[in-house]
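One chain comes next, on its own, written as structure tokens: the form predicted alone.
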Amino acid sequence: MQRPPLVTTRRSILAVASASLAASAFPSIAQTLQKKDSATMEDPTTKYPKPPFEKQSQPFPGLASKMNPKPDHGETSYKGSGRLAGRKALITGGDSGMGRAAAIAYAREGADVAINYLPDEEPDAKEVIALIEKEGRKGVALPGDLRDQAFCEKLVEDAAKALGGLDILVNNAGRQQQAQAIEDITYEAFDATMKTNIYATFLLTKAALKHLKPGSVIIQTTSVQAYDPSEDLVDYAMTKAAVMNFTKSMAKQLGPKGIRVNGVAPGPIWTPLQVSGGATMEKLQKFGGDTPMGRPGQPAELASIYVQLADPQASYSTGQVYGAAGGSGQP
């Protein structure tokens, strides 16, 4: 029995050629994907430094640039994608810690950013402004003490004027000083913590409302201390619980106006707060070691949370508190 003659068609030639091309190409594609996966997959338990940390102290409020190891705020790691293009943000405590991480991320997402900080934090603040401007965004430095009512009100007006409006307010600045017993907390220290952490949050939010339109957002930095307070951070923990409740109350009040209000509750994060009186030397050396991840978090690890809460795509999220505590604490 004879076989039918082999008929060569244009279609069959193309099919063979395509199969050969795919066979030669697929291995390289697979290799590329493997390389990409291996480059992006990281073990979070070993991604950043673990305790023990060296003994170190600075006068309050401290500088991130003088810490060892230096905190990572996303200076080289955060990559933006235009999620906040054209937005205008005011961030308190924007020189270091979560405020700095948010400022860098916001600029790389396309926002113009004004930061507030204490005059003693000027060296850190200059670095942040330079990073914002490097992204082609407007960076505005507004130093001053948030304990002063008149300054709080002026800060909002100056930020709105310099940015040409305001649609993101991040109440992040905080004062934290450890005390082993309530008898060790002076009235002056208690007053300073209350005014920095609670009064300023109230005053800035109130002043900002005249500028915030539907679609605007307010983000507060609260803390795991609001849910699981430490025995040596009594006044600080009180303020963070108040900020958490303020967040939820304002979300209900401003929801009908189209303004979202959310919070971020960090656990142990490596910031100048810890080396400038926020922790004992013993705690500092072991800082973050008792979390399931065995280390403190870095400000850069929270940057994406601040972006997500400001992103217009998260339009149904309000009255929420997002935690980042390495597996311990709440929420």
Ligand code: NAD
Given for the second form:
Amino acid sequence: MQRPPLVTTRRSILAVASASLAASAFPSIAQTLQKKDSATMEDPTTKYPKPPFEKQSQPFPGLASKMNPKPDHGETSYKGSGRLAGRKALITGGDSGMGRAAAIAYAREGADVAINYLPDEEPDAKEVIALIEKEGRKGVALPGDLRDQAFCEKLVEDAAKALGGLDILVNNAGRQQQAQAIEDITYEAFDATMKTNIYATFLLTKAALKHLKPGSVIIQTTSVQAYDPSEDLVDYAMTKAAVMNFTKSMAKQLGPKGIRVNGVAPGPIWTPLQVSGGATMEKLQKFGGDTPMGRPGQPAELASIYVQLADPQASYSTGQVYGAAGGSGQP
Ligand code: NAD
Ligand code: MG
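Would you mind giving the form predicted in complex with the ligand, to go alongside the form predicted alone above?
Whole complex next, starting from this chain.
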């Protein structure tokens, strides 16, 4: 067999030399690419912790920083690409859980972000503000109780003032306290759930409309509970159905004004809400195990949905509810 002649040209020597130089001088680039390849192909069933989880409980509203394992809100993983450059967002419950994941993602996509939370959540909120500022974006901390009508109205004004306008409102804060029987739900508890989940959504949306120009968006966090309610989340599930419904009526009302209104319907997600009265200890230990993924979702896994719904490129999506529930509980 005739072998091809070995021709060593100046160009081929240079090519070999530069390739080996690249490999030795920039191993991190190669490693990063490799990592990116394997990240793309990551198995979602093994990507995050599975049950059984350790017993744990915190007083409401709970802190993400005290959970075991700590939730992933995308702190080290979310990468932006300017999808929300120059936008101004107010996110309620922005200290932890889905709101925190959205806050981090929005800042990395180029938005300035104001977050609301309860005063007890200051340690979580401080971390979020630091992460927003690390992106060179404005981070505004606006603590306060959303059950208070006057506070809701002031919150929107304070956010718009601090951000120099408002074009994204994320109604994400929520109260969930499980109760085995309707007799166990006191009037006060029922009232608190309604005020936090429904009244605040109504009041903040109404107040925000003064500031929202065509192209603005409103996003609600609803839940699989809107469609498939659990027997021990009666009052909470009612509110999530209401918020889902509000999303659809408001999309019709605001569509002609160029304002889009959408919702996110998470399944079981590993957040403080669940360890501060939202789930029984028994449910918590097995949390998410009954989904096809065999595990709960992490807030980081929903960040891109909040981004997508706010992205001006999704300009024809309104009145939609996007789910992320590990394969179960959808309408
Ligand atoms: P989370 O505890 O991290 O967030 C809820 C936030 O609501 C708290 O951080 C708190 O700041 C805020 N909040 C509660 N009461 C408030 C009040 N009176 N005033 C001001 N803020 C108040 O938990 P999360 O799971 O990320 O919750 C975010 C949203 O997701 C909620 O609307 C919740 O109903 C919804 N959701 C959660 C799950 C889940 O499994 N974790 C599933 C479906 C929907
Ligand atoms: Mg919180």
